[in-house]
Amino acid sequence: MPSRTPSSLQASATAPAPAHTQSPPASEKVLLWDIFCKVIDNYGDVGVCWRLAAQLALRGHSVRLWLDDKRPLQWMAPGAAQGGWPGISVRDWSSAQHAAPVPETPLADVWVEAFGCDIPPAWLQSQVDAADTQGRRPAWINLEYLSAEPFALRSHGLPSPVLQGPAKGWTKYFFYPGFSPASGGLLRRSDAQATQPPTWANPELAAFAPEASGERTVLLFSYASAPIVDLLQALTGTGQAVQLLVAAGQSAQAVRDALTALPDGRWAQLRLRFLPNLPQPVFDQLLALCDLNLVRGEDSLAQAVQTGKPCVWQIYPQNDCAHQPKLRAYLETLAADAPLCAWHAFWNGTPAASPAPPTLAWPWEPDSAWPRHAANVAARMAQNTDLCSQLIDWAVLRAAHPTAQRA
């Protein structure tokens, strides 16, 4: 796997087109946004960018989402690639690699380079020419990976002068999502049901509902490197009836591989259910309903911690072990107790990993502090300004003062 600096990754889901858009506040200027995203692997990049685009559109803004691979949107946001989402136009990255006539590509108010991807030089040149003609420059944002590390707070909002290329002399600004009020915040659910508590009675979720009273539901969304065999053995040894919802992709393959390593008689209290690729809002609602969420990457983590349900994060593994201090910073930010730290050590294979996973605490055990801690974390996150709102506020300020973009 390639190194992901400065952050990790994710993959998740998104859903049917909204029936309407929300009107922006009277004080909020409606903007045109260009969001650039390269789908490197695991679909985390496009998951975050789609969620941002959907939230902007719901608030009345217009978005051009430039992707080098539209295929994940087929299940993340059905109909999006075909223009079925009001306010969002999904564009081919390849078309941005050639200078487009200005009338076909009006100059945006905001450019967002997601996760270190660079705007194609030919497109950039055409837009710089348009900016010079119109006497204004888009607000330019470098949207970074989610991190709780100190450097992210120090770097959040800092300018980055452009020293070469068509936009030499312009300025980009770093935006770091995070869990602290001093960070860029987190993206929140973008579907129309975000204000309504999810329920297993929802027709989109009924197929995954627990079959028996008292059955616990665990969502498994992991990389192939997760200790799946140990997890299955631990679940079957709890004495608790458990439904394991296994996400499509690496998780499903890892579970199928693990089944051959376990004796047949160990499955009486564990019911496996393999999920299809799900639209993002459906996946979000599952996170809010499950008793334990084992999630990976960035967008899934951000959504899981905001549900108030117990979760364990498998961070994107990097060859240089740069993910380990990132994981420690996350746990410190959450004020995680010893059992939660032990879970993360086990799930991420860190040197302090427990040699006996069946001894790990489960959130449904009597007197477990885990559910209360998860609810407290979600309450803290709800007090922070969300990432979409912060980006809009920042961009509106600079759109109103175009000279602020001049070096």
The other form holds:
Amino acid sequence: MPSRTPSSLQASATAPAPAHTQSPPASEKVLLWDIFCKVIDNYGDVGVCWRLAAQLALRGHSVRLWLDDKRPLQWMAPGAAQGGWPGISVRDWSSAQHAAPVPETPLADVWVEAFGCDIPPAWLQSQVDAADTQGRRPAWINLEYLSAEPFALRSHGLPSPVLQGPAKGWTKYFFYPGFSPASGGLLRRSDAQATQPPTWANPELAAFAPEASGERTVLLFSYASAPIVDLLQALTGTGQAVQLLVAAGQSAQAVRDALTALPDGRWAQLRLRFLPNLPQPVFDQLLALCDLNLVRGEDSLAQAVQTGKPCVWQIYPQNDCAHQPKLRAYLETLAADAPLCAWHAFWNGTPAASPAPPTLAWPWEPDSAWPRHAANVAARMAQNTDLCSQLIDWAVLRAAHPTAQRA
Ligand code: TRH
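One more: the block was the form predicted on its own; return the form predicted in complex with ligand TRH.
Below, the chain from earlier opens the complete complex, with every other chain and molecule after it.
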């Protein structure tokens, strides 16, 4: 099996500039990207694609982001759907589905199919015709879900021949995000202020700043299946003033249900603050400011891990527990210690988990190793080439050498 990264790319895989440095090398060729995203459920599909689009645009590239549901952008990236973000044009998936595109959609340099969404055939046919006319083919990437599992590393960068449809005979390539230097890497924070240290003085966060009395802040961004009552009880038993910032949606509903089910007053020393849906850059800053992040899905996990702050991941629950191997692979990659594994077993309802919450470790406890471990993991991630840079490197190489194989 050929090596994953052509030697010419390995040079670019050296340790990148510190995380969140957006300014590209002056020599970087800018490209036109089509990113296709079908929103399955929750927000991560849009979240990842928007983050990638924003990073590409910050580096001078042009992006057409094709979405079948733009609604999350109303709060995730206000103004984006109305063309408010330079370099990014948000397009209706349906406009590619029912008719060949109008001439203003010139052939892109790169196609990114997010999470195997399959490009609409009508649009694909017209773009294949354009490719045949122009004698060049876009670099075609299937951007997969983040995973630490071994199969993802084995599959990263491999070619996938197109066996049917308008592009029969073409080749697309798998890109797997990951935590390892041999993976596709992680997307960094996508805002232009990403180089600025986050602060509670941010106008959109100031209302949620902790009290000066040494209050700790925990962010809750979870699925409805999370053991919320056990969490609230555990938080009230730490002997530490805590404010729990509850993300909008499933988390907020689950907390409100818990409060209804249990007598008032039980949570007296716990400050509960319900958040609005925040713009993605603001949410990223919040992750960097909290003492403990309880995150879910993939994108908020990737961001939380890179903040260097302690975090616990609630993996997307699946009926056949297929998500458990993915969780185990993540914890192994982090070299998680027993308390962190216990937290994840409790928070994900892992069958072996004790029915009642174990004595949960808290990162603010004296001599806790958790903050140091989290900072070490973030430092490791910062040394990996980020996903956006890897995608650009490969697409630029492919544009210059159409037969270039990343395999
Ligand atoms: O919303 P999620 O659970 O999405 C997940 C992922 O898409 C996962 O791949 C998929 O398998 C599963 O759904 C079905 O969690 P995730 O991945 O963290 O995506 C949330 C996005 O929303 C992320 O980009 C952060 C962003 N966000 C904000 O911008 N503002 C907010 O206030 C909140 C709560 C989230």
